[in-house]
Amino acid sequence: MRASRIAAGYGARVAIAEPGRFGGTCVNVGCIPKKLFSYAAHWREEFEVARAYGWTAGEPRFDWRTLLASKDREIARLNGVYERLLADAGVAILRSRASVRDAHTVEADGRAYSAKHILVATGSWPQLPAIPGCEHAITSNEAFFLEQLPRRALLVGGSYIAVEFASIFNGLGVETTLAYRGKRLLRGFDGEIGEHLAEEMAKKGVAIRLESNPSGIEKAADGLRVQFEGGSEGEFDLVMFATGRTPNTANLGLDAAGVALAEDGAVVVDRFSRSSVDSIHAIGDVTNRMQLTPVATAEAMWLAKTLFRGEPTPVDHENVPTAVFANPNVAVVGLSEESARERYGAVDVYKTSFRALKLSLTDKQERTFMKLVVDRASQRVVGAHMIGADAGEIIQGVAIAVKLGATKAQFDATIGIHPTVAEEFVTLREKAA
């Protein structure tokens, strides 16, 4: 859609091919409905909270269905929204799932396309792994559309999704399990992040099982029983898988007109985005380079100006911000301590661990996170990493300094805003290592 709406604003006649809702993944079943759940489930804490604070209320009730028909009906509005956009913006819309004939054919419903350039953006689908019963599971794709909360339920994975949907589960008043076959959650990302947010999560309720993985599913009289490798056995009324996504290239007929695929079927592309053969280009997920929504409209972006503007603009993957709506959140910048290490080898490392002023009047033991990676020689700030309330929105100012290539004496020369959270970050003094 961006860059549809980008290259018509340039000038170039544009189609745009889409056979379900737009917004992919994201706006229909990734970061949009996501974030609407995960505001649900902190509700629960809260309730808690005010009550500290003076307020006083009847017995908080949940309800599933109203979340589902509110969700529903924000995910039309923006579906609307973005086909006006497109249409306003000149593009023609193609309501039909199209492929690629040759290196300036494309065929939808039926009719061939011609075109100077070829874009596609087709993006990834959640896998299964192949055990014995996985099609009793479900993929985050379904967990969007549950008739009922179930009673137990059981996440599998380490990463955004699996610890995003393990808290959402939880603050929803699930009894919640989450799988994981690594020693840490979060593989990628800081190694204490990945430590802390899952003492954090099981303070909440998690149960969380580090180096487990289940081999086989099957129906049990109340639920589903899984068996997980090493001989343990647990029941679930609900198990999601959350393992892995494959990018979106099977009949496209990219093999055919000479698209160089890599092994798990993503797009390979130089870093103007450009595939094996010239005409065809692809962005987003399913090149598989890094998946993440704002990323893949960057590079939409880079790309138009690219071809429509004159303009070689390369994708630019470094310093790019993300965060983890789990319960707390997790939000970085930069590089880990681990990689700073290898890419620089000394490094100062600043960081702290506090009770957030808000759960002062609470008897709520959790602790907010951050952390600073400093390149020893240049004094650069070269990673920012927070656990706690809001770290998103917190780190998306953090990533403009580091981005820019700030130095830690110019963090401790801002002054931070008192009493908030992220003044810590322009407050850490005290070396860790």
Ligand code: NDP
Contents of the next structure:
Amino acid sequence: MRASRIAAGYGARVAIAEPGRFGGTCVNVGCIPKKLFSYAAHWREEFEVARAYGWTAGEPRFDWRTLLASKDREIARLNGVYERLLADAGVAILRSRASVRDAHTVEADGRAYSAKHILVATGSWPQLPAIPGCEHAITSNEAFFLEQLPRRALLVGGSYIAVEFASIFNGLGVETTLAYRGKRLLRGFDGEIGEHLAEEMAKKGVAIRLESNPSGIEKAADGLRVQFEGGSEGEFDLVMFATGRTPNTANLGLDAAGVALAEDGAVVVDRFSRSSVDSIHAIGDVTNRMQLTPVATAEAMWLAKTLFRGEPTPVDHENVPTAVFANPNVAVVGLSEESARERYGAVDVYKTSFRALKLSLTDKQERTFMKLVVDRASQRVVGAHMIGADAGEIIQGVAIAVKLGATKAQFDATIGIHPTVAEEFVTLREKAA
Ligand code: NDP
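Since the one above is the form predicted on its own, can you give the form predicted together with this ligand too?
Time for the whole complex; same chain goes first.
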């Protein structure tokens, strides 16, 4: 969608083929409805905090059907907005699946269309390990349309989707277990982030099983019985796998057109998102570079500039900030301490952990965690990490400084906004390492 609109804006004649709803995973079964669910789940604690601030109201009750209906209305509205934006930009809309016939021909709507450039932006699809009984489990695709909330849910995986949905279900009152095969959640993130997140989620009631992985699922009288590797068992009403997403390249005719695919099915592209066939490009999840919406839309804009504005613009995947909308939120930009040590050798680390002022009137023990990683030689801040309320909102601002190469001294020269949580990022004085 973004590539179509921007390319049309630069004067290209564009057609887009989409048999389903506009907006892709993000709008329909990803970021947007997930964040709405996440807001819903956070209310549970907000009611408790409100009491400490003197508010009394009736006993809060949650109605899943109301949330689903409100969410569906909002997503339908967005689908309409996106379709209108495309039409207004002059993009021809083909309500059909498409496949590539050769370097300059696409089949859609039972017709062949010729094009100077073809863009593959078909996204990705959740993958499940093929264990016995995996057909009884769901993925995030189905989680957005459950008829009813389960009483007991098992989330499998230890990354974005698993921790986000574990927090959502837990917040909505579901007895929630998260099973992850590794030793620490959020592999690839700073090690302390994975550790602290597990502690905070456990405090809020999520049962976290590390080094634990299901080996089979069967229907039981009352729900689903799950066997775990090593022999233990558990009963749940819902099992959801969040074990990664694979690129959608099957049946697109890419192989036959000579487009090189990686082992996982991803379209192999260069720094300009060009595939092995000069006239065919690919962006977003289907290239499996960074499965993040804003990265995909940035790739779209860089590509449109390259092809239609005469400004060859390579992708820039450095210092991409990201948030995991677990409860509490996680957000980071730049390098983990581990990666920074690998890249720069000597690093300075500054960190803090504290109970936020908002919780001081309550008995809640949630701790906010913040960490800066600084390249010792240049004194540039090369990583900023946070677990705590609104971490995504806070790191977005910090990301500008990191992207611009700000030094620790420049962070320190910035006046804090008091009293906020975010001010800690400019008042960290004590070196932790
Ligand atoms: P990820 O690819 O991030 O992680 C997959 C998780 O599943 C890892 O913990 C992995 O373990 C585990 N896993 C993989 N295969 C198996 C298996 N066979 N058995 C058991 N466990 C397995 O996947 P997600 O599904 O969480 O999310 C997909 C992507 O979508 C994310 O990487 C992210 O880029 C994007 N996303 C972004 C969001 C955001 O921006 N807030 C929200 C949701 C998704 P291990 O670590 O051991 O490999």
